[in-house]
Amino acid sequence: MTSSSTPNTLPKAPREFGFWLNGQSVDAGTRDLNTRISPGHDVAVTRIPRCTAEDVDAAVASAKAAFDDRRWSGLSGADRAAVLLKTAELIRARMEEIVYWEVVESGKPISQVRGEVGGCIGMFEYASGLARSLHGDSFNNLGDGMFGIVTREPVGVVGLITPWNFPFLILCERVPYILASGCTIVAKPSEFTSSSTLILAEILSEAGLPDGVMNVVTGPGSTVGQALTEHQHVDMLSFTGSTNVGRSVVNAAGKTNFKKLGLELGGKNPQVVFADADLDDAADGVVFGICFNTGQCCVSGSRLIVERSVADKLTALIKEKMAKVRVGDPLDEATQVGAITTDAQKQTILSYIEKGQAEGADLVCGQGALDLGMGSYIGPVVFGNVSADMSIFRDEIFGPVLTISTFDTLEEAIALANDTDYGLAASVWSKNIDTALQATRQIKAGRFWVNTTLSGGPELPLGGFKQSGWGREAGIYGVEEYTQIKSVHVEIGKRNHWVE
């Protein structure tokens, strides 16, 4: 592992944002402000209002009015597509601005964020086509006296709660699809990483999105998020975060209007490597899968499950690659692993590193916390000889901590992969098509990769099995998720009277 640093420019003073209501930015006024300290640099970078429950009420009322008067849902798919395409164009024009503020707020490496924002442009471009192609169905087989139509209608007001680990990417895996369906939005970003969501709201307005269709309330989840989750006039809530908080979202939603829910929750994702795999490729994929986004990734490949006969060789290759991973300043283009986004998460990761050693796992490489003279950093850690009863095997650590376990048979590999409460993602490495397909069919995960990991695009849906969530985002499924299905029966001709 190597460290990198480059003295890129940091803001001389924090950038101040308002929240976004009915097509315009609203200053903080007398509201408290959250000052965000860059986790990579220990410098104040943004100041964001801490909204109130009354602000949530105002944002929901704005979104409801915009939905009810059909200023957005009443447009043609072609007109909605034009706004989404213009948004993609404006994101491209302001890419470096979005990238910069996301880096200094989150601690993510700048090269990674640039790739993510590029992918977000593709989300809007792809969703624009879905706005035009979304359709229902018809039934002309009900006899001469009846014609059946199935329509898809937008759910209504969507509450959107997004996390701090992928502030812009997760936002854009949802917003264009929600808008393509004709819904309106009240978004609540993490209080740690709000800037890119507020910039997107501004961009959408400039692209021609009618006022009130996209609103953003900022502040902590315990107050602002809770108010949004429980709100009577929110018709659907999309939440991305931990499984534990997801449970509280389910309970809160049930207290009011039984709103529809979309949940993308935790993961403890296996990377299963068979002896016939290309081990050089697999080693690189495994290292990328756990180091990407500093391991703060719900689909990170945190459990390596490897065939015993090649375990020592693969472990040596992984250790060699880990020594070359560049940890350092997120603003340095060469950095591969940036800062830990929150102090609480740093302490969680360090506590699991201690647990792994206490439980008897072998420390293959890594040292935990790093002192780079600034910021909050943890280098990648690899544990070998990990059994399924260890907490580092079972719990979502949400950091750059990889566990290695071995198997002897395909059946054992599948059993180990499925030995988790989660089912968000999985990767399989094998050159045998039979093995790869059998594993693909039997491992329970909503996203699956064969001889790769953490790849994809806007066409394929996202979501999990088991305690990793409900519903799907992105792709045509992501638009349909934000619709309701209505069955329409049209009687033809004279009614056969019941009462003569």
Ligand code: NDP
Given for the second form:
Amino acid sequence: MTSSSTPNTLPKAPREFGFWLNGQSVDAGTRDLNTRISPGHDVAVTRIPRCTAEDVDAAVASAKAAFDDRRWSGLSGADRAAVLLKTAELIRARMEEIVYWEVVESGKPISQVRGEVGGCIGMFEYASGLARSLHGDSFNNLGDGMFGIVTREPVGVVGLITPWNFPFLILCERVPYILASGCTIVAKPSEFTSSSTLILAEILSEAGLPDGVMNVVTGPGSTVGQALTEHQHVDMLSFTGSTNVGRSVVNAAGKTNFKKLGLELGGKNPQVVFADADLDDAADGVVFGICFNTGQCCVSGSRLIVERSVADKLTALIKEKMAKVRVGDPLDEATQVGAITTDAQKQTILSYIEKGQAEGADLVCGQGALDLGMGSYIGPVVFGNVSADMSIFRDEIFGPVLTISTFDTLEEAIALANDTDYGLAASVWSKNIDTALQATRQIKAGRFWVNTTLSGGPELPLGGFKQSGWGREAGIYGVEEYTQIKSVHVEIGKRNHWVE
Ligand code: NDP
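Having seen the form predicted alone, could you give me the form predicted in complex with the named molecule?
Expanding to the full complex; the earlier chain stays at the top.
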């Protein structure tokens, strides 16, 4: 692992944002302000209001009014598509602005964020087509007296709670699809990384989205997020974050209005490498899969499960590659691994590095916390000889910590891969098509990669098996998730009377 540190340009004063209500930015006024300190540089970068419960009520009322009067759902798919396409164009025009504020708030490397925002443009473009092609079904086989129609209708007001690890990407894996369905939105970004969500709200307005269709409330999850999850007029809630908060969201929905839920929660994702894999490719994929986004990624490949006969060779290749990973200033174009986004997350990761050693795993490489003279950094760590009862194998660490475990047979590999409460993602590396397909069929995960990892696009849906969540985002499935189905029975001709 090498570290880079070049001069960067930081804001001279924190940028002030308001929250977004009914097509307007609302200044903090008398509300508390949250000052975000850049995790990569220890400098104040943004100041954003902490909304109150009344603000959440106002935002939900605005989204409800916009839904009820059909100013958005009543438009044709073609008109909705035009707004989504214009949004894509405006994101492209403001790309560097979005990238910059996201980098300084999150500590993610600038080149990576640029790639993510580029991907988000594709999400809006793809979803614009779905706004036009979303349709129902018909049944012309119910006999001469009956015709059946199945329509899809937007669910209504969607509360959208997003985390700090991919603030813009996770937002854009949802917003265009929600809008394509005809729903309206109250978004609550993580308090650590709210700026790119507020910029998107402004862009949507400029692209012609009617006022009230997109609203953004800012502030802590424990108050603002909780108020949204409990709100009686939120018809559906899309939550991405920890399994613990996911559980409280389910409870809140049960205690209030049984709102529909979409949940994308944690993961402890296997990278299964068979002896016949291209080991050089697999080593690169494994290093990328755990280092990308500093391992703060729900789909990180954090458990390497490798066939015993090639374990030493693969471990040596991984160690060699890890030594070359560039950790450093998120604003440096050459940086591959940036800062740890929150102090709490840093403490969590460091505690697991200690636990791994205490549990008896072999420290293959990595030191843990790095002193770069600024910010909050952890270099990638690899543990070998990890057994399935160790906490570093079982718990989602959400940091650059890789565990290595070995197997001798396909059955053992599949059992180890499935030995987890989660089921978000998995990768398999093998040049034998039978092996790759058997593993793909039998490992329980919502997202699968064969001889690659962490690739994606707007066409393919995201979501988990087991405790990794409910429902799917993105693709046609993502739009359908924000609709509900209505069956319409149409009698043809004279009714056959019940009362003569
Ligand atoms: P949280 O689940 O606490 O945060 C995710 C989102 O939920 C944020 O917007 C947060 O707001 C909000 N939130 C927090 N508490 C509540 C609540 N009671 N009601 C409604 N919304 C709430 O995750 P953390 O940020 O604390 O991360 C902890 C762990 O969660 C990580 O270590 C990782 O394991 C996992 N995680 C998984 C993610 C994924 O993509 N699946 C993403 C992030 C974390 P705010 O941040 O403003 O408090």
